[in-house]
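As a starting point, one isolated chain is supplied in structure tokens, in the form predicted alone.
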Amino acid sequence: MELSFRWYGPKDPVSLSDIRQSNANFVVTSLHEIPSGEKWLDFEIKKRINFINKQNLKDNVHLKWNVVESIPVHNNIKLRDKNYKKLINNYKDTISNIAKNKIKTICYNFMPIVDWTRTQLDYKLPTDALALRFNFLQIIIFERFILNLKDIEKRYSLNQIKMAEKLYKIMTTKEIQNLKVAIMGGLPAAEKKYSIGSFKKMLQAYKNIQDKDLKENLKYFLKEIIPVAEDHNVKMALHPDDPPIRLFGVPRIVSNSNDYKYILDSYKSPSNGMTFCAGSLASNKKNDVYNIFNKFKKKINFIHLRNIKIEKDQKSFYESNHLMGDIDFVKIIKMIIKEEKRRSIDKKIEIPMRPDHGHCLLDDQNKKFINPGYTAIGRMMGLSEIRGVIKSIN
């Protein structure tokens, strides 16, 4: 595997020097300063590459930008509404400009309104490490008591609503505020930070969108962008929904094996592939991550290795250490290495991989990090564990 580390650019508290010290060889990054929907110009991409190269001169370990994660897909594209055609053309031009700079893998997602969702950014574990957590009841609390939505009885059972009300009564003002921040823009690389009003406005925009509509809109998007990716030998890697369940009554269509089959069959091309995110897929108990890997292994263009622990309600989960969760990482890594060997007929081929997220550990707990889940020490620990498994297998 190409051992990579996500980096949020020159303003990231985790520096390129930090990443070199983790023993990663590649960086996964994006031009987060460019608003969603706008075209990435060639000189802006070159500027980021030059920054990385300049930092490389300080050390013998030269990091390389191997994956763009991500080019956000604007909500107007997902809705196929308003200026979506112009936005798609901007997306196609961005793919072309990225390819000109010899970056050949692009990770993206098609999650409506918000990207990956957590309800707590500092869940304290028995070890005193801080983890990201998704609490299903707090999603109901967010809908009922923060957004004041009137139709939640259509989505949740009476018992679930009563349990959420009970939890809400004992939550502190700080916990409620943290819940708002976590869902409406507290996570890194969010397409947008919402207010309560703007969030409800986006929910209204998706009010009449059904699963089949969103699938058709994704299919249309693929038919537009994949030929451009093909022309430039770029591999697109669609990330699964995180978590892979319906939220706020809005469809999610990249959540399971059947969804990926539909997507990959919609436009058959080497450029139309997936990001295999073990933790995202496994957070829904119905998903067999090993089966999904085997079924789509030829279409995996990028890998996130992150582990989770599903809680007693079977809907909530927290992010565990990489080797201590519900996923057997030794089994998964063996499968990845086997697939890489299958691909390496003429030359050695490694799939780009990054340790996804990590606990906030040790001295990092005393620092102010702007990207929850992306502190240095926790991810370095994850990468070290993964490297150890790879070494023992090989």
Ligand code: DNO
The other form holds:
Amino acid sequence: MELSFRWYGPKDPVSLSDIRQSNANFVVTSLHEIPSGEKWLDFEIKKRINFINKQNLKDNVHLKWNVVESIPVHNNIKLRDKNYKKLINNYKDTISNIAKNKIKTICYNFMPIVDWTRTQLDYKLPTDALALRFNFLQIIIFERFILNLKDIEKRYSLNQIKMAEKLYKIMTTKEIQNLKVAIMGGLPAAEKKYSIGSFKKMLQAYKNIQDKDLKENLKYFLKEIIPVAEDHNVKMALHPDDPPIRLFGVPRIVSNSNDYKYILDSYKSPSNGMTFCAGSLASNKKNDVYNIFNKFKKKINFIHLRNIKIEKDQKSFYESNHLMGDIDFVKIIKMIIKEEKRRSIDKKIEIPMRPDHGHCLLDDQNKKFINPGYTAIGRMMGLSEIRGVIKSIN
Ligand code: DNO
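Now that the form predicted alone has been shown, please provide the structure of the form predicted together with the ligand.
Now the complete complex, all chains and molecules, led by this one.
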């Protein structure tokens, strides 16, 4: 595997030197400062590459930008509305500009309104480590008490609503504030920060969109962009919905094996592939991650390794240590290595992989500014554990 580390650019409190010290060889990054929908110009990409190269000093391990994660897909594309044609053209130009700069893997997702979602960013584990958590009842609380939505009975049972109300009563103001921030754009890589008003407006925009419409819109998008990626030998890697369940009554269509089958069959091309995000997929009990891996292994262009523990209600989960969750990491890493061997015919092929998220540990807990899930020490621990497993298998 190409051992990689996500980096949020020059403003990331985790520096390139920190990343190098974790023993990663590659950085996964994006031009996060460019608003969703806008074209990435060649000189902007070059500037970021130069920034990375400048810090690859003599005798240092040479960090290389191997994967763009991600180019966000604008909601107007997902809705196939308004200026979507122009936005798709911008997307195509961005792909070719990235390719010209010799970066050949691009991760993206097709989640409506929000990217990945958690409800708590400082869930204390028995070890004192802080983890990210998704609590299903808190999603109901967000809809009922923060957005004040009137139609929640349509998607939640009376019992679930009652339990959410009970939990809401004992939540502190800070916890409620954190919940709001986490969902409305407080997580790193969020495309956009929403206010309550703008969030509700987006829900309104998706009101008449059914699963089949969103699937059609994705298919249309693929038909447009994949030929461009193919021309430039770029591998697109569609990230699964995180978590892979419907949120706020809005469809999600990249959640399970059937969804991926539809997507990968929609446009057959070596450029139309997936990001195998173990933790996202496994957070829905119905997904068999090993089966998904085997079924689509030829189409896996990028890997996120993260583990989770599903909670008693079977719908909530927290992010566990990399080797201590519901996913058998030794098993999955063996499968990845086997797939790499299968691909390595003339030369050794390694799939880019980054340890996805880590706990907030030690000194990172005292820092004023952190990107939740993306502190250095926790991810470094994850990468070390993964590296240990790889070494013992090889
Ligand atoms: C969460 C990440 C996501 C991911 C995007 C890919 O930690 O895995 O933000 O980068 O969904 O497009």
